[in-house]
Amino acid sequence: MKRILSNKWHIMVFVLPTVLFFSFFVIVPIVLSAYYSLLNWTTKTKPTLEYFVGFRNYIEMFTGKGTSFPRAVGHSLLYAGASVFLQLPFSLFLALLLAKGVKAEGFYQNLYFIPVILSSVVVGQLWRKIYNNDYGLLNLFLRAINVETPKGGWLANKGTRLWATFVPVLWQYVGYHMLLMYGALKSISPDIIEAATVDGASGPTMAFHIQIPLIKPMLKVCLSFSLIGSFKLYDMVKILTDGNIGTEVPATTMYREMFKSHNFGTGSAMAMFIVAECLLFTVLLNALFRERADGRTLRERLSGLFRSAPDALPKGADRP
């Protein structure tokens, strides 16, 4: 086996089926999109370069007339925003929890697993049932308790059916999250937690000081996985309220634009748009996190810049 590995040609004929599988599908189809996004392509066109028009679709799809295109994006920043400062803290606290050792704690990762393997259509269903205005759970809660319910219903209030939207992604992939952090918290070493505790170390100093910082690794992957996936969301809005006007995001209005009004080239602007800002987070994700020679982040060394000059100094340097 070691042999085969040795030789570059065995390693190419392993590798090659996935290059191919992976350029067919993912590769290709982004080039062709970069492609398509350069032209005026409707369905009285055809995608050839004698419709080119260069950069008008990009341009037009944030300041045309009528566009709902840079509200959507609001919407998915809005949406990341609270994936990692609601879902991912909450996930994180279950985790460490349940780490710490709690009776039933299989049934428990189990439970909190449950709405991930259930189809975003099955959830989506689900918390229209409970949003419905008649004999939703949360409405007969609410009022058993004299509170007010929103006039139109949840998902068709103008103040509440974005949350409304929000909250079923967020509550599905808890678990998800939860186990990924959970994993990695069961691989530190019992040494290490062992000689925490003899030190004085314990709850939230022993999560802060010595858990979390041991498991950034996973944290980093948590943190691409939620963010991509609200630049990517879709069908969970499609299905709680079609991506109408107030709960839009990226990949509903491509959608409309490309199947719906058959704008193909302003569509394939937006889906190059959407490919372009997850690749740009995930640059600036791998930046926050890798570390440099002198052992910090880019995060820390950014923080630094709010210290005073002998505060920023890295450990080890001479002061003056």
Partner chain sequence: MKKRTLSPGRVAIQVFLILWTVACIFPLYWLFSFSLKDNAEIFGGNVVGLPSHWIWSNYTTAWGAGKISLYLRNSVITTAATLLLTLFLSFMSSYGLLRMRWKGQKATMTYLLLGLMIPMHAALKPLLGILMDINVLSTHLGLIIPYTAFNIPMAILIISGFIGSIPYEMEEAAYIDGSGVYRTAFTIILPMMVPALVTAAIFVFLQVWNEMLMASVFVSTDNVRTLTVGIQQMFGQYQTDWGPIGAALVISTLPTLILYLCMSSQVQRSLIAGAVKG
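Switch from the form predicted on its own to the form predicted together with the partner chain and print that structure.
A lone chain is what you will see next.
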């Protein structure tokens, strides 16, 4: 058996096609993107070293005349904030309610997940109809209760367009985060919950001092999903507003720069910026939440804002 399983020819047949395929269509393009981002490549020039400009594209995309990229990054940070401070707490709240063992808990849990599986095209187009200025559900409802509707429609009005773009995305993924948190809550040992109940913990006390500290690893996962998701945000914005001024996000701006303005160099720089942003936040989050030798995370060392799990709990209990 050992001879068969360490036969070089077999290993090559099994592994090499995938490695080559992956390298050629994922890694090579990324490396090329990095290279292109250092070139002054437009319709008039070619992607050769002759047009090497160093980091000029990276500087241009932030400081160049009329560039909308800084605003797009600002929007994505705003979305990230909304996701972290509105969507995740709301999902956590739903998860805590469901985990209490309400009636029909499985039914709710299955239902809340439905928006997650729908394509952005369906969700986006549906919300466009909901937002429609003349016949949309939202405005019909508001008119019925005599509330003024925004001028020009939700997705065009200066004051509402950005949030109107964010709401459908936030709405769609509540079920996803809820399911992750709910699963983690359910895997907390019933003994711990019972012990806490005996000690008189219930409702918010139980949630803040027992349950939430215990599902911290999962909260980290949710946090990184929502942060990385916010930098990659594209589909829904494209469908809802086409990334028009006032609603642009990095990916839609990159798309325009690349395929509308044909500034391939700057577009590639934007693409690399998105990749770097995702990597940076993954690394940061890992550092922030890493369990240190003394069992305390960096975040706990940095600030006493959040309380850690009560000392009474057995070590390692927060690893379901």
